[in-house]
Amino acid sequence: MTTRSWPEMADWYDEKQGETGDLWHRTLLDPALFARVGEVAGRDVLDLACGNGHNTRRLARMGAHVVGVDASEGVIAHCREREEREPLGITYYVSDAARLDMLAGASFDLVVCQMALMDIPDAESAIREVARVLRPSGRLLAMILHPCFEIPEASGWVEEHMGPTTTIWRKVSRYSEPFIGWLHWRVDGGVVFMPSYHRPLSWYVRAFNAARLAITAFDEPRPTEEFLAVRPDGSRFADVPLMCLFEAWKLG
């Protein structure tokens, strides 16, 4: 098994996402996220675990004052290079999401954290830091792997053939207890395994409540027509969502 960290995969990830995100982001994840973002012109927005910044730049082009933070120095270097080529007023920091000491408290109207909390070892502290930097009545949008259906090394698709009929099921186990599993990525012709921190849905609810973040919406992204056109098997993701999105507001 080959293991790597996100910083080691910065160049590969930047090329994979490009300017507009890969297929999954562009046609499944981003539409669900931005359906919740709403009007951000003139607002202060933090893109936490911003990756190569394709959403960070999109938020800035919508008129927001944006800060991007990621733990990978390599991907932030790519973000800063793009900012130099096309200045959008974005400030980028390299930092663990659980320690945002460079950001003042109550300084953001919106925090966006897409597909990252399940990759952060100390997600509880990251959620507390989000609450700290949000203004009263500020909002968090956090998208993660769906802990009910996408469990690292403990979930998968099962096809059952009964005569002329094929039924596809989602098989899951080990849901209730937090544990560290492994996700695989195909990189440069090989397979790289990355740690993923499974936590049941109730864990996130408790963590948000403890940070005084009130959950007001919970979405399960459905594939778009573009996704279905490229992925013939994509209809299964409409039946069993593998990602979910929390909207939570900071209580005053």
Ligand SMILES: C[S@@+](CC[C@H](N)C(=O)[O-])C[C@H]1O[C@@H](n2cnc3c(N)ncnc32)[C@H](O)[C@@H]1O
Contents of the next structure:
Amino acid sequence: MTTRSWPEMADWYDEKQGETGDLWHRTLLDPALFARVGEVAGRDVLDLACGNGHNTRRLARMGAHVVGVDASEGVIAHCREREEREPLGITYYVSDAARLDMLAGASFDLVVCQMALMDIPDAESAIREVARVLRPSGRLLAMILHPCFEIPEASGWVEEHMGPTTTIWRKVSRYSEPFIGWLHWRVDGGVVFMPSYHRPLSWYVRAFNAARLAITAFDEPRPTEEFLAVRPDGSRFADVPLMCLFEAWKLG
Ligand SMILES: C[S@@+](CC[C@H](N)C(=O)[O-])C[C@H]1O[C@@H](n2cnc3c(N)ncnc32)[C@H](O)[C@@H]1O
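Now that we've seen the form predicted on its own, could you pull up the form predicted in complex with this ligand?
The next block holds the full complex; its first chain is the one shown before.
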């Protein structure tokens, strides 16, 4: 089994996401995220665990003052190279999301954290740090793997053929308790395993509440027409969402 950490995947992730995001981001994840982002011109926005920064740059192009943070030096190096090529006024930091000491309290209107809390070992501290850096009535948009349906090493698709009928089931186990599992990614024709921190939905609700972040929306993104046109198996992702998005507001 080939295991990898996020810092080891920096070059691969930068190439995969490029300027506009890969197929999943472009046609499923980002449309759901940006449907919630709204008007950000002139606003202070933090892209937490920003990866190669394709959304960090999109937010900056929308007129926001943007800071990008990621724990991986490699991806931040790619972000900074891209910022040098096309300056958008973005400041990048290498930091664990659980310790955002370089960011002042109550300094952001919006924190975006896309597809990352389940990669972060101390997500509880990260959520507390998000609450600290948000202004009162500031907002968090956090997209994660759907804890009910995408559980590392404990969920998968099952195809059942009964006469003329084919049913696609999503099989799930080990939902209730947090644990660290391995997610597999297809990389350069092979498979690599990355650690993933499963926590049930109630864990997230409790962590947001404890940080005084009030959840006001919970979305389960559905594939767009573009996704369905490219992925012959796309309809199963409409039946069973593998990602979900929290919107939560910092209480005053
Ligand atoms: C699946 S990628 C998502 C990146 C980006 N938000 C996106 O949607 O393309 C997860 C990111 O989380 C970052 N990450 C993992 N653990 C972290 C931590 N403790 N603090 C900050 N970033 C972390 C990884 O380096 C990686 O860039």
